[in-house]
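The chain below stands alone and is given as structure tokens, in the form predicted alone.
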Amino acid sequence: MDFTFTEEQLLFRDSTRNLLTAEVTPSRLRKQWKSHGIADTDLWEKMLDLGIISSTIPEELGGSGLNSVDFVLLAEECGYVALAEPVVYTALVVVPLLCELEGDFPRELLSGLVKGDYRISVACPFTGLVEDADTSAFVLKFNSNKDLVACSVTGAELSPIRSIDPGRRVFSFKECEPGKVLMKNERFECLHELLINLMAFANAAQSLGLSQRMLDLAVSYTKDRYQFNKPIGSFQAVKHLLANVAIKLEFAKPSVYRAAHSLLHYAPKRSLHVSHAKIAACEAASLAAKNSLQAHGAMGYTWEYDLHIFIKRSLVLSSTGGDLGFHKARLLDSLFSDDYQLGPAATFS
């Protein structure tokens, strides 16, 4: 399979990178933490103007019509800066889920997203918790009858849940009245699996960017930190620490891109490819966090240094959208079957 991205995909990635690196700085994230997690509406408007928010919405509804393969690079860039705003979940979870539904109301919701009239959040299929519910107009969730419903946030009971990542706004959500049914329970299994896949894929893509950011921080620090009149990055032991991260990251990227392709083309093994991607990307981020922290020494543990911003986000992404235990169990069911084909030729065919 050819994973070469087109010139247009790379240009959109570069424009997104320029915006994010200029706007989403660690100092801006820390300022948002001090404001007790108030949403950064100014940044959201800028990304809406650039077309990132509506990029995966079909063109006939006013979006750009991008797909999971197009957006995976943008999700990496969002991960690289530890973006707190729910851009990735909107583009890679909410929009594809609504696009699977028929009827006028899902189209109205998508049109509202394009215009910037409101935001839409989705409840985690494992915990029921909702990120950014306080800034959303609707929450997509499965009710007790296993119907997919859109619940109005107006009048709903929101209880903040403390997260290890101060930039993450998480709430328990209790609607005041039954939500509008978007899809009856006949398609519960299909839509529930889709939601799990979309959340896991979104987290995997962001984890690639987080891994690269932690690696870059460690490389920069080890070039400037001197010991015995030499930069510590010249010591073989430190080189090996960071080289191991780079190798793990490079091996994770193809699995994430494969998952993007599988989701786009409804591949029969798309759930397995998504689980493979989540495991590979989150393990790369975990190793990046561990080895980058070790390369920084005591400096890496301090609140003033920026490394912990990205470590905490990687921990959150690893445990949401299905933890690694869930995704490993998913893989094991197939890997130990008699007819399953192993190896790169089978995975990337």
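Numbering follows the first chain given and starts at 1. Here, rigid core means the biggest group of C-alpha atoms that superpose within 1.5 Å across both forms. Note that the structure is predicted; figures quoted are calculated from it, not measured. Compared with the form predicted together with the partner chain:
- Once you line up the core between these two forms, the Cα of Y340 ends up 2 Å or more from where it was.
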Contents of the next structure:
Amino acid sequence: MDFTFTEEQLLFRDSTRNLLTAEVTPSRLRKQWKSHGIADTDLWEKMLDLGIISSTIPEELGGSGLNSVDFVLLAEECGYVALAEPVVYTALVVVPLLCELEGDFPRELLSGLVKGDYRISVACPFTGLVEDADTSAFVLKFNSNKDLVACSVTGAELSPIRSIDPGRRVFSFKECEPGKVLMKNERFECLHELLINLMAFANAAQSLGLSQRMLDLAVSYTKDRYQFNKPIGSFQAVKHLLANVAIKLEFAKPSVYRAAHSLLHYAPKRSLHVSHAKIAACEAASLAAKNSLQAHGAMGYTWEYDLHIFIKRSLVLSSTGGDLGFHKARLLDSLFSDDYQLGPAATFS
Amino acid sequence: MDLSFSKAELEFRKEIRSWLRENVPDEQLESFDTQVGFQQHRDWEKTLHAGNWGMVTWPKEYGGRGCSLIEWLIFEEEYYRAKAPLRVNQNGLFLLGPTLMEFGSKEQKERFLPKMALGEEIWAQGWSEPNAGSDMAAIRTKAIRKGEKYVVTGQKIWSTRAVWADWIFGMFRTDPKSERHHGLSFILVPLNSKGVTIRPIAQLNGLTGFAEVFFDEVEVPADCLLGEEGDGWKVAMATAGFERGLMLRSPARFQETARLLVDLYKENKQQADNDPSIREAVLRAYLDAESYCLLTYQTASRLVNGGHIGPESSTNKVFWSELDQSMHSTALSIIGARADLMSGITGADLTADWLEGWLFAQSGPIYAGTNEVQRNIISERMLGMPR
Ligand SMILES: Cc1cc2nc3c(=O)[nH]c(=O)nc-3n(C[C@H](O)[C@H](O)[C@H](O)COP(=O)(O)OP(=O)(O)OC[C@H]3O[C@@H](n4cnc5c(N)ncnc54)[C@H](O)[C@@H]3O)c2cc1C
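So the form predicted alone is up there; where is the form predicted together with the partner chain?
Below is the whole assembly, all chains and molecules, this chain first.
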């Protein structure tokens, strides 16, 4: 048993953190908001150059072969900066899904991704909506026959949908010709579950980073802001607001790391582990949003101050990738089944 | 104890209900945090006033009906049931109005109340300053008496609706040598005065719901002083009491939200029941909105019988603001996978309303005195715990 990350994994996290905090600044995000829905392609190119986009693609296809445990820390960092470009979905959803499939076409798609020829997105299995459809060449989705298909975006009907998060670029999508079949429907159950797990896991990991960001903003604000001749962070009520967030966050982290491990090793309970992670991380982010705002007073309630970027993103990450109701129901179904093992010694079985 | 409405009260309810049925616009008005919406809401105030419904508790000579607080609660219930527009002049009507009634001279009442009731003069509140938020006694904006005028210099911030309002009321330091809550005075300032600059501030929904107000040697007639010079703190506390206490947020508002929440749950029951906490939260919304209504009727009855509101008004403020927050989060949990989507798909209009409410609910525990400060007041002044 060794529930820690390697030196190397931590170093990669640190370098990604430095890069992301330098590149993905709130002012850059705000600039993108004002672009009337145009994606920040420069940023994508940069991530491509740095090999982050292709990091989870197998080495023999030109990627760096990172797995979900390696990447989870990077996904957290992407959450920390509220990265709007679909880097995490590419690395943690599209790529692992394609890697799961046999045949030439999925490999071809992966090679195209590595080379930066195009982008690929997925249709949400709950709503059918597609993130960043307009910048993608292909959309992966289950058709009405439950086959997994890759639909060409050229000629498809896309219409943008407005989210409360101005950084979210999401579209309704209707293909103009049937997509090319990637996997026949006999593996539907398994792939459908995998897709949901991947999305939920990606959101959980980013939510950890988001929570940390909101907490950091609040901690630093409460040190600098004085009322009654004291830093407001010295008032017990304010301390407790933020301490409560720290508690939630500390306990959400290992659930996300275990989910990364379970996905990597196809653990029989991986879906439940993912659901646990999604609930814990999104609840942490939602408390972080509420309490960080409270600690800021009116300043946090302004458009100019950056906190709301992260607050709004946390709502998106909570509702997508399976809302909390979906994940709670999935857990409860198992928990109450007769053969579910629980109690001491069952955690890692 | 008699928990039935009198015949007169029932008549009153019937009258306001039928008036609202005739007069409430079918189309929802634009937000009053936009220029167009602000004007629409001002016009609505005129309509209300024309029906003599502007401020029912005020004496007849100032444009009211001389109603009791119980009748006011009835009015509010009908008002929210009818989905009538929000009150753009609530700072004036619910906060300054009662303060004027208590501390204003006869001339001041005659000068300000009728125009307030008519929506001709919309009021902003000017308490907070960049360095005086929770610590209101740190106010530094000066108002120095020079003959028949006060000369005001300094800066207020977070003034709700100041972007298009006509007047601002608030607290200013009239004795420059004074400290803390001494030497402050309650003064009314026309926002179109020379030397006033307004910088709109956008809130989380992107609209400029509040503003920074700068005063550069602004001359204000001395008769705009409310109460005695140097008594500002006392006057302000009365206003703040109205705000936290009875007037600012009547129970009907939350009972209506709770009703909408129950509807939302019923329409989405199957998927909502995936999350076992939702059922509980919906029940709690109903219970808490109901309790808030009960406590308010009880307080109103006590006031009608000659009682006063004390520090327990702080319990109100904490209660309604947290109720509002939790009702809106619950609604978003019910909406589930599409909870952040405001337009472009079916159902998004309704979601947009809940999202707007959710954003606004986040400010409830901050404005009108933060909930942390309220809890300090409750423990120290209501419970007598050590400071
Ligand atoms: C939507 C909105 C509308 C508003 N409208 C108006 C208006 O019309 N007019 C007006 O004058 N003001 C208005 N305000 C400002 C409001 O009154 C202040 O935000 C509030 O008083 C808190 O002050 P602050 O924002 O400076 O926060 P701060 O006082 O800096 O507080 C920040 C945090 O520190 C905590 N804190 C501070 N002191 C203590 C203490 N002693 N003990 C424990 N915790 C403490 C607070 O609870 C909060 O969590 C509005 C605010 C909002 C959000």
